[in-house]
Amino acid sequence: MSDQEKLLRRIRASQFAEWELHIFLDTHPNDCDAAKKLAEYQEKTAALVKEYEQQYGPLNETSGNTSRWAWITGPWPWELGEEDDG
């Protein structure tokens, strides 16, 4: 796995943690510890995205296709073969 792929995985993991904490806070809005943890992950994700974009360019490149169905033309996550590295 390349350094770029490793960094992208770290970004995705941090984004996943953000999303899970966000969902948790929907049902536990008064949990201050979870709110603090969410803020930490948001900062971490922003830093990782900045690092990625400085090294490899924009993370969310637009293909110029403005069709709302353009997302379906790319490979699906299971077609990328990321699970093969054991």
Contents of the next structure:
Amino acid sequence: MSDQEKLLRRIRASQFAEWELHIFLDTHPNDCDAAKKLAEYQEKTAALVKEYEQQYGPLNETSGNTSRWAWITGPWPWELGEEDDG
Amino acid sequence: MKTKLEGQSCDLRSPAPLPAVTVPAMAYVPFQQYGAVYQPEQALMAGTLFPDLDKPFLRGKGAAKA
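Can you return the structure of this protein in the form predicted together with its partner chain rather than the form predicted on its own?
Every chain and every other molecule in the complex is listed next, the one we just looked at coming first.
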């Protein structure tokens, strides 16, 4: 896995943790620990995304860290080799 | 870090696993409690952030996990 793929995996993992805590809070709305953990992961993900976007271009269309036209320089979704690793 | 959670009603405790009064012949599912969580990468592989919910299909070989 290239550095880019490693960083992307860390971002996806952090986003997954965020989502898990989010749906946990749906059934446990007043759980302070989970809410704090979610806030922590939200900051962590934002930092990782910022780092990724500075090196590899925009990650999603709402990216504020790159130029408007950076899209065209990045690979198309079908050119990414992500799906065939284990 | 100064969490932005002050003033919100998040100081209430989560419900206990089982209701205070349990009635015979009724089924109860223990309510999930917030405990240890996996690291993000491990959670991504396990498919859940919570060890309590991590129940892989072991085809009868695995020992009963709490």
